[in-house]
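Read the single chain below, which is given as structure tokens and is the form predicted on its own.
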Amino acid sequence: MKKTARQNTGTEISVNQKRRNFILKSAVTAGAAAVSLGANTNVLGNAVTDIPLIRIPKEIPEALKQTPKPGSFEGNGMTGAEVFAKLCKEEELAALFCCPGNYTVINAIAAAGVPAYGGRTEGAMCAMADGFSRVTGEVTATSGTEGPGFTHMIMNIAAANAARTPLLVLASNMQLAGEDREQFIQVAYQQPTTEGMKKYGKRIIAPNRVYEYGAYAFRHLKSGIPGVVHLDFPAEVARARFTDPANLTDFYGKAKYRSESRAHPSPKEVEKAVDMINKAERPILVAGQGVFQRKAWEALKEVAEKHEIAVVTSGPTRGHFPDDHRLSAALSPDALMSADLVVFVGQYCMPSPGEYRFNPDIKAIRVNPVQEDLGRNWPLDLGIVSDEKIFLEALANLLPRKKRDAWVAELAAARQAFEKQHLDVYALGLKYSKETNAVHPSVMAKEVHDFLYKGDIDPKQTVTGSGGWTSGLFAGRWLRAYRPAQTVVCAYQYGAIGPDMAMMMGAGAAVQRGVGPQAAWKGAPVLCITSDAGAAYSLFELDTAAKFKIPTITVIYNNNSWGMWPSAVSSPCSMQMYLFQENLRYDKLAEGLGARGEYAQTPEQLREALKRSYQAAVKESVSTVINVQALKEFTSAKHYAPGVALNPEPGVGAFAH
């Protein structure tokens, strides 16, 4: 018997119907495409063998073998741009992001020796560089045209600044000389653009003051709770020219410029925060993203297990806290409403009370590296100002061993729950997969985690991320971290659709380079569950993965509309703006752009899609985009019950604080 789909319509179609007219549409395409430029060809008989091999240009692999060549203030001089770029090296920039334009700087930075990766949009790349970030910790910079590009990176600039990422948004900028003549073309003002989604921000006009700029720039990155910074380059700044330093403004080293002191907590907060924890029945302790950020996931394992205090994570990134450990919470929401006390640590976007599954009573502590933020949002007991590792080491030091058994037992008791109440909607997914021929988001996210973390990879070793509505929720219910910066959350604060393919990319890169707390696993592949709206966002930056052998391995949860379109149920004149054409093939795009296409419409066929790709990523380098098709409807608990909800917070699957 063939197998079969079925369309909205109700109409039963042959699936090897509709490859094989799929097939012959795309031979006829494809043969047009060869006679538009040139080739002899015959469209229906010998195009395809004659249509020429995508390959990478053998420029590429070249200049990524050159020796830098920084810029030198002897002969010719520096220009302002090389000065700039002196600066970002000797900074240890983690690597750039960009697109051709802002040309003077971006060349400066690849020849200066910072990592740099050319793609195809500005706005992905912007979100290649936060992804990068998300799992390094590291400072990453992107980098657009004036104008065009630089607008183009916005909605990815504010979800890094939601993620308070530590990302350097370069942008280059018509001469200043013929702005308010709007002389030729691409003429904006950038800084305005920025407001509200930046920590710091500089139209740099002064040429002899590009690298005391740089510096303020880097000390924003590197001090305090990190964020987005903005500068723009006017062309008068970028091509001056130095061959003396003495005539650059504050041009001394980074110990001169910035300091490495943080912020300590004094005996007595110290004191008074071990007597409420070690009064306290049930505490729990949100380690957020400065936990992350400044490494101190050895001291926050070392606090936990000495008073068995529960933990968990919160932030763009998750693993600094293993999700498998017996005190980890981040499957347990049941029983975050018994805790009596919460210390947040590093919690650089609160929520507000009712955000958070906890008794509207508990007691709260907060620590923080800056002082103005505490008691924003939440009433605190005691606000503590300090950077996070050395307030984790202090306590390690200062609690007393105890044991919490009761605690401990309902923690586990909530964990076994929680995965009991997602093991029945997959019970139901695989009913409803079987049913329709389509795969069900529980059972694609189940099918994902059964892969990474039941099989034969090490469960520790893949890098995973996810967005979109549906694909997201679910995704998010499923992937683990057990190790530092295992998971990114996507989505995190903002709540942007369609970065996460890209994001996830810039993941990649770290990965492939083995960067910070991603070296044990250099060369893995990194995995990304999303949407088929999201996807159209970043998918052509499957030729940038392909280009730099970046090996990625792209789920796209494909049911024909946007995740919300049930907000158009009551609307009749509005559904069409919700939904795409039925059963595109996102396979078949990516392999037009390099990559392997691999489509799954059963469970086992996603089993299998999941082990070939993983092979090719892990022995070629090769990304691959898993096209699961899947329905519309799954999103609607009218339909399918129990749709789509929201996951608790915080815990696995949050994405708001």
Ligand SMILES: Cc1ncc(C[n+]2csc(CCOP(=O)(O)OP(=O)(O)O)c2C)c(N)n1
Contents of the next structure:
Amino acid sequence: MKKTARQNTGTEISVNQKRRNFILKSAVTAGAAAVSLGANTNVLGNAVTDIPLIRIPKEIPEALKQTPKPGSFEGNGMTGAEVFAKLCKEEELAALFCCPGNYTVINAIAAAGVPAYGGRTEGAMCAMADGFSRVTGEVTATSGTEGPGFTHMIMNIAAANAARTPLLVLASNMQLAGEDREQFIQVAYQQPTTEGMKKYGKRIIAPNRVYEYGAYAFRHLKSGIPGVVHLDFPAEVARARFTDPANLTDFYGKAKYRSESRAHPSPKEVEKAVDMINKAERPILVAGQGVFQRKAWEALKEVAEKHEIAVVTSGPTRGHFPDDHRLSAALSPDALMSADLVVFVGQYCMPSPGEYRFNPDIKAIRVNPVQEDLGRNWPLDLGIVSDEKIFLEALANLLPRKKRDAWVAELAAARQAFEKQHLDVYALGLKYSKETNAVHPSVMAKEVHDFLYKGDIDPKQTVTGSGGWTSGLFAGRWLRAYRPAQTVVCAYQYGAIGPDMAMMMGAGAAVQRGVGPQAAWKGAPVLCITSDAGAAYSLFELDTAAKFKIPTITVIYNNNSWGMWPSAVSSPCSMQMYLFQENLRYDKLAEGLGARGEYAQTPEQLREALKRSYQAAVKESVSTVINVQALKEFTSAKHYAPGVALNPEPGVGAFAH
Ligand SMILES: Cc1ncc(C[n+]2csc(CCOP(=O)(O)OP(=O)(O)O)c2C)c(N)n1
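Moving from the form predicted on its own to the form predicted together with the named molecule:
And the full complex, kicking off with our chain again.
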């Protein structure tokens, strides 16, 4: 996607902001009217001329233009942090997302030439790092200061770990010299805090082993099943100085400290798999995260098309098999029960039978890069240790060409039924929206769907993600993935409310840079559908999106409540815990943070707001929050049938396993 380059100067931003205010004020829609109380008006709408405009300080673009200045063993030598940063750069660490703290380390990583983003809260920056990785498959890092910064990240470290994101969590850790003395801030050990939410972790206590433990970190991030790696750096390690590499243990390159070797299946095992698939009448392949991580989507397509195997994807990222493919079962939940053989490939988080809509008698093959997980949760007829790509390529070679007309027809009929079901709910939602002058979640999701996939925008262009309860479940039904990493399943497995908006800003940073599968869509806006409860966790990062010019569109489903309010209905003392003030204005908060705000109370207003927001994103790299006013009662089937329900798993809108 082409974009006009703009100089990142503070002055120019104020010009753009003025232009934006002008455009908005001259529009006549309700959305534009709502945002006209911008930076230059007070709450009564009176002009206030002496309030300075929000703008990006000139130091930011200046810093972003600097050439990297990595450390060197010459002269004063390298700090421990610089030695570690050198390794991160050589390992092609894709980006760092942090808040200030752990200063020596984050400064060294930025100086080494790793794209570095600083923001407002450690938790949200951690989610951004996760989002960047989810849409690229690359290793990213997040960092915070010891104590408060680090502990703020916890929810999103856990979410990243549940999603098997290759995320490097970094934090400073005061001085070894102050250990156990309750020196300021240093009151907790970090490694036990991330117990159960990481693949590997280490407090580096010997300065001369800083490189060695960097190698440990990347060995874990880039081998086997990915996951979170947590390193903490006491000051003695980060600030140590090295003028001679001989003083560092195991100081050699990645070709020596880790291996790119991949597990190959034995010919006998592949033969057996081919035989089982060939004998099955309705085989289905669950293409998990490993298929994405190993960028095996071409081999997957070949397997599916050659032998007419149904495919459904799973994992924290969608699109490694397109939703609109005739062999996709992502929109065919009713057909899942007919499958007689399932082949799990790269399914890192295994469901138990019953959690997936498969017949209990279904036969199962599972292909996984590590042996220990084979047989976990799901009884197997065949377990194969293999790299996903190598297995799929072997399968593509050996499977005979086959037509499975009845199976393909069943998938198509189920897809039609599923889509009709959603359209029926949408028709009801439209009626409810008209009656209440509030937007039903099905209407919100369908409007976004039509805008992204049925209008002028290339349907493959926009990376989307969703979160929240009612909002997330409806959004999941209508958001589509037509190419690898087009959709992020923000709540994947951990079910956290809140990281999604920031996660999508991280995804936006990856699209802005055109990294990996996003290369063809470089610079395109990303879109997030989230909830009012969820927005509270990430909203301040609009400032971060603005200063880095990451164009995001966030649709906030504002139903004045935590969507679990029905839990309070039969508990008379409880409702106050679930409700917010009504009609809060998230669009106004956005304006205050240097983004655009739009307000929608009707489907038509939402449609127009989406158009304006996309234009602003494409033309000015400006983010928008669209406040979609809803009613809490839309969540409840008692008030507005069908209410909210979990989406079938596996398939579009699924977020567990
Ligand atoms: C951080 C976090 N807090 C609480 C929960 C428990 N929970 C699950 S869904 C839900 C309701 C969320 O409300 P909201 O995101 O506003 O959804 P909506 O209004 O769209 O239904 C709650 C409280 C959670 N999963 N994550």
